[in-house]
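Only one chain is shown below, in structure tokens, and it's the form predicted alone.
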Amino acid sequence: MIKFFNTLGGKIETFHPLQEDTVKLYTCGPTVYDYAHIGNYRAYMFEDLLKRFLLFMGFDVIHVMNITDVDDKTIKGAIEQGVSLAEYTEKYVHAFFYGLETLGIMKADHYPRATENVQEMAALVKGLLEKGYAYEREGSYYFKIAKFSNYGKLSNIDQRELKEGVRVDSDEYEKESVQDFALWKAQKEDEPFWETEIGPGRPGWHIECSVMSAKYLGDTFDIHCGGVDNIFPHHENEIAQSEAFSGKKFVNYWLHCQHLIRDGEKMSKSRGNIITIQELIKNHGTDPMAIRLLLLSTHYRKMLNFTFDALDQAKSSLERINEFVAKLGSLSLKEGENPEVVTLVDEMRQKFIQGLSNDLNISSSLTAVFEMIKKVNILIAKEKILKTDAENLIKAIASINKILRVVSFPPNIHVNDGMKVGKDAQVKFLERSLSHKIDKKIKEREQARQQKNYALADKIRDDLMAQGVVLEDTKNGVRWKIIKK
């Protein structure tokens, strides 16, 4: 059973996708007005963890990440440098993809650019106008938030704060500015513009994501991610304009990550404390996988404080995993298998999945990994590790590395740590062993036993056994484990 903290409602909820085996995921991409810093990549890393975990659990994931290449910031930067908008933004787009590749972040299926979807944005504005949710003033179009009764349901804005009829043109504004927001901005001198069915101009920031998400994922999809700073006004406005236009619920689960700060202070240009991926690698000789592990290791809903001490700790943890794998690959071992090691591997795998199933609790999952490493190292010292044990341990690390993507395997160890999930029924079941379907079967068996319907309880147990799962009734409840066939 997978659970996430849903910002919409403010509580932990069991995850049920719209389609049984497919997750439609939209993640807020970069506004390409400057080079991304590690604070930006903290959000992309959380989204990568989410995506990899869903794939690991057997889901197909359709992932869309937008690239905002036209907004107030990009236009201002292009004007200041005296270049076209495309020329100004392209270098930042390239730098963004360099960062993704360097940190091992999986590519999205689609990277729509705002400038490539302007006509569709104009069409959405026209539709809102026709439905009475938008109005025009001097060539610009605004969303009438007083008309949308559910405005504020994501950010918990009080409708009484609404300043009816007051408009705001800026893409970003403070929470107190509960005003009608710009959907479309009229043509201005020296600014780029597009000729559309609603007149010349360019889109407001918020309308962009509504159009690009619907284009690839439909009117309603499963998960929308971003940083907490996007909750208001950006995501609140996305909901309003999307649901006003379609008449359908926009997104079922909203996941937001907290900020990365540096030495206890917000990372910003004005403070001069921004640090980039390139700087850490070139100036400090940092292994990109240590950066990745650092960004992964703190729960996404907690503030991450970047310090070089914390980075050193991530390096040490990474070395510990890599040294463990290298040691396993270099040992000369006798044939055989130690049941104690089998138990350690099974416990680690279950705790690892359980942690991530609980709102991506990566700290719990990593603790399970390092606890296993510690106990196995003791067995190695006592010469209680056999050949099959080493092979199974390496396979276990390779399996979880599909999610972590930080381990470096020596040349003499050949593993398949890609994201492709095998079609074999038992392997697929193993990787989805904690899915809601299996939990449901176990609960059904418990209910049958309580009702003294032992025939049904035995049938459920036998069905699970046939799939490679054995149930153990203990005084602390039902335990299960994967068995070999």
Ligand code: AMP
Given for the second form:
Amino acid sequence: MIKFFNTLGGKIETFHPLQEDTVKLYTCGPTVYDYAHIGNYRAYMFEDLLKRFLLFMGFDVIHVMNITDVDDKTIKGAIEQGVSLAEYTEKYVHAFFYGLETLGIMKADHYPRATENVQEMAALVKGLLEKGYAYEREGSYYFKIAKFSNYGKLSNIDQRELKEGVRVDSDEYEKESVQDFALWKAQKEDEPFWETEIGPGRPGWHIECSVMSAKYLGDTFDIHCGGVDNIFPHHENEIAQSEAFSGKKFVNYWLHCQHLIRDGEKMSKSRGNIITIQELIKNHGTDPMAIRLLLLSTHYRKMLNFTFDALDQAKSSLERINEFVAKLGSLSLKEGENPEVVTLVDEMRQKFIQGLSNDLNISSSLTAVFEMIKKVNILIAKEKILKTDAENLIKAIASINKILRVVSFPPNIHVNDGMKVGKDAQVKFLERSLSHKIDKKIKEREQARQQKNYALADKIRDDLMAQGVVLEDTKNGVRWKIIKK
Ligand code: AMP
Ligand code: ZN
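Right, and the form predicted in complex with this ligand of this protein, after the form predicted alone?
Full assembly next; the chain just shown is listed first.
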């Protein structure tokens, strides 16, 4: 069972996607007005962890991440530098993808750009106008929040605080000004604009995500992510626009990550405390995988305090795993399998999955990995490791590395790094981790049957069934399989 903390409702919920096997995921992408810093990448890393975990658990994931290449900030930057919007944003788009690649973040299926979807945005504004949720003032269009009774349900804004008829033009504002927000901004001198069916102008930031998510994922989809600073007003406004237009629920699960902070403050350009990936690699010689591990290893709903000490710790954790794998690959071992190691591997696998299933509790998953490494290292020192153990250990690390994606395997070890593991892989994974226990239960059931204790035999079968394991009595003995729930 997978559980997530849903910002909408503010509690932990069991995850059920709309379609049994496919998760539709939208993650707010970068506003390409500057180089992304590691705070931004914390959000993308949390989303990568979420996506890899869902894939690992056998779901297909359709992932859309927008690129905001027109908004207040990009326009301001382009005007200041005296270049076109496209010229201004392009270098940041490139830098963003460079960062994703450097940190091993999986690519989304679609990266729609706001500037390529402007006519659709105008059409949505027109639709809201026709339904009475929007109004026009001097060529700009605003969302009438008083008309949308669910306004504030994501960020828990009291309806009484709504300032009816008062308008806010900027894309970003604080909770104190809960006002009618701009869906569309009238053409201004010097600003880029588009000719559309609602007149000349450009979209507000929030309408962009409503349009680009619906285009690829439909009116209702499973998960929407972002940083906590997106909850209000951005995501609140997305809900208002999308639900007012479609009349359907927009998103079932909202997941938000906490900020990366430095010296007690949110890392952000305006506070002047940013660090970029390039800076860490070039000036400090940091291994990108240490940055990845650092960003991954704090639970996403906790603040991550960036310090160079924390980065060093991530580096030594990474070295511990890499050295462990290298050692396993270099030992010359006797044939055979030590049951103690089999148990350690099974326990690690189960705890690893359990941790992540519990609202992506990566800390407990990583603890399970390092505990196993510690115990196996002791067994290696005592020469209690056999050939099959080493192979199983490497396979287990390779398997969890589909999610962590930080381990460097030495050239003599070949692992399948593919991520599209699918449902079969999930079942195989469970089979491997359960097989010893199930075999034991089957033997107990056989014994019970021989002793004609059919009540016990049936109970064992039913207990297994409750865990999703089905037994089949065949001519060649008892076979079992796992049914994915
Ligand atoms: P922006 O480009 O400012 O729109 O931010 C892109 C994404 O990065 C958003 O989801 C933000 O919530 C997130 N973000 C920005 N700063 C931080 C930070 N210091 N820690 C974590 N996430 C952040
Ligand atoms: Zn967005």
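Positions refer to the first chain, counted from 1. Just so it is clear, the model here is predicted, and its values are computed rather than measured. Between two forms, the rigid core is the largest collection of C-alphas that superpose within 1.5 Å.
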Superposing on the rigid core, do we see a C-alpha displacement of 2 Å or more at residue 445 between these two forms?
yes
Following rigid core alignment, is the displacement of the residue 461 C-alpha between these two forms equal to or greater than 2 angstroms?
yes
